[in-house]
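This document starts with one chain, in the form predicted on its own, laid out as C-alpha cells.
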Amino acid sequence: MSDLRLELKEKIIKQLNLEDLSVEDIQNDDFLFGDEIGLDSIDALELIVMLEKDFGIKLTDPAQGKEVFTSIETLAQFIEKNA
C-alpha cells in the first residue's frame, strides 16, 4: 500500500470520526458513498476541506468532486496529479 493511501486512510477516520472502521478496513477500491464506506453529502464537504488544508487543492467544480471521491485510489491519483 502506497504511503498516501495510508495516510488518506487514516485522515479520512480521523477528520469524519469514523470509529468503528481501521485502515485495514478499508479498500483502495471501496466506494466511499454508499454501501461499502457510507459517507454522506456532509463527509463530502469535510472531504473538500481537508483536501485544500492538508494537500493545498481546492475543489471548486461539484462534478469533478463526484469523480475524485469515488475511492481511496481515485482521490490519491488526484492528489498525485495536482498537488
The other form holds:
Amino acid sequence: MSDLRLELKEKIIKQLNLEDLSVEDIQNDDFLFGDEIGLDSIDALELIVMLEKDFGIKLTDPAQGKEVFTSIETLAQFIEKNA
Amino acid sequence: MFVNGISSLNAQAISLKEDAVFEEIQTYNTRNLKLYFSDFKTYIKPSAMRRMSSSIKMGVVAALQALENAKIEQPDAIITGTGMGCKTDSDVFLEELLASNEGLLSPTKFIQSTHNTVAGQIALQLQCKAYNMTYVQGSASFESALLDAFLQAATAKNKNYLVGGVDEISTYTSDLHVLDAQLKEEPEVHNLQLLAYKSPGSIQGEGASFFVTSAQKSDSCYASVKDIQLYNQLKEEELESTIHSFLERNNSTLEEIDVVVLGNNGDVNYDKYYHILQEGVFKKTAQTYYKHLVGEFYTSSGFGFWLACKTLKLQEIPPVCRLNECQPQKITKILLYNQYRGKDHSLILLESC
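Give me the form predicted together with its partner chain now, not the form predicted on its own.
The next block holds the full complex; its first chain is the one shown before.
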C-alpha cells in the first residue's frame, strides 16, 4: 500500500471519528459514500476541508467532488495529480 | 402537570430499578465529577454517535430512557434547557478558528456546537417533527424548559412533553471557573464532605435529566407539578417572604411542606441563601441536598427534580441526601429551591399523585 493511500485512510478515520474502522477495513476501491464505508454529506465537507488544509488543494467545482471522493484510490490519484 | 417518566445521567450510578435510587454511591476526590454512565452503544447507533459530543450522547440517552420509563414512543414536544450547550465542541471550534487564523474550519464542530444541538439530535433520533425548543437561561435553564411544558400543559390535554436539562464539563471553561472562583481552589475536594470546606466556589459536574410530563396522569406517575416560579434577582431578606407568597398562591402553608430540596453547593459566599431557610422557615422540615453527589452545573437542578420525583414515589429520602434529622411520616409535598451565585432563583412545588 502506498504511503499516500495509507495516510488518507488514517486521516479519514481520525477526522471523521470512524472509531469502529481500522486501516485494514478500508480497501482502496471501497466506495466511501453509500453502503461500504457509509460517509455522508457532512463528511464530504470535512473531506473538502482536509484536502485544502493538509494538501493545499482547493476543490472549486462541487460536481468534481462526486468523482474525487468515490474511493481512497480516486482521492489519492486526484491528490497526486494536483498537489 | 404530571411527571410520568424520569431519567437522569450524572456522576452517580443511577439505578434503573423502580424501587431504588442509586446502585452504589460514587465518591470522588476532585473538583470535576464526570459522567458515570458509559453504555451509549445500547441506545445510539455507532454511525450516529461518531459525531456526538458528551452532552449530546447523554442528552439523547436520558431522553430515550425517560420515554421508555413513561412507555411513550413519540413526544408532542421536545423542550431542553442548557446553560453552556455543547461546550467542548464550541471550545474546539474556537481554538481551530484561532489556530487557522480564521481560515479552514471543521464543519462538524460548528454544526454540533450550538446550544440547541441536543434537542435537535433527540428529534432526529426519534424522527420527531413536533415543537422543539431550547432554553439557555443560566442556572434557570432547566426550570425555564419545565415552565414552558407547564404552561403548555395548562391548555392542552393528552399531550406528552419531553423536558430535560443537559450540560457537560469542558476543560477550558473549567480553567476560567477556577480564575473567577466559581470552582474551589482546592484541587482535591471530597464530594461527600463538600459542605465542610467553607471556601469560595464549588465542584463541577455534568449530566442530563429528562422527564415526560403531561396534563394526563399515567399509571407510572411520579409527581404532580403544582407551580414553578423563577426570579432572576432576589435579595436575602426577600427570600422567606417570597416563599410565603409562593406557597400562599398555591393554597399551601409552610407546615404542609414535608421535604425541602435545596441546592447547597458548598460555596461559602452563596450558600447563605440556603442557610436562611435551613435555620428559618424550614428549621423543622426535612431538608435534602444533592450537588455533593453530581457537582454544580447549570442544569444540575434537573437532578434535584429527579430526586424529588423519586422521593415522592418511594416515600423515602436517600440517607446520603439528608441535611437534617427530620423524618416526615408521609411525603406529600416537596418544595425545591435553587439559585446560583445569588442569581436565577427558582421555586418548584411538587405533590404526590
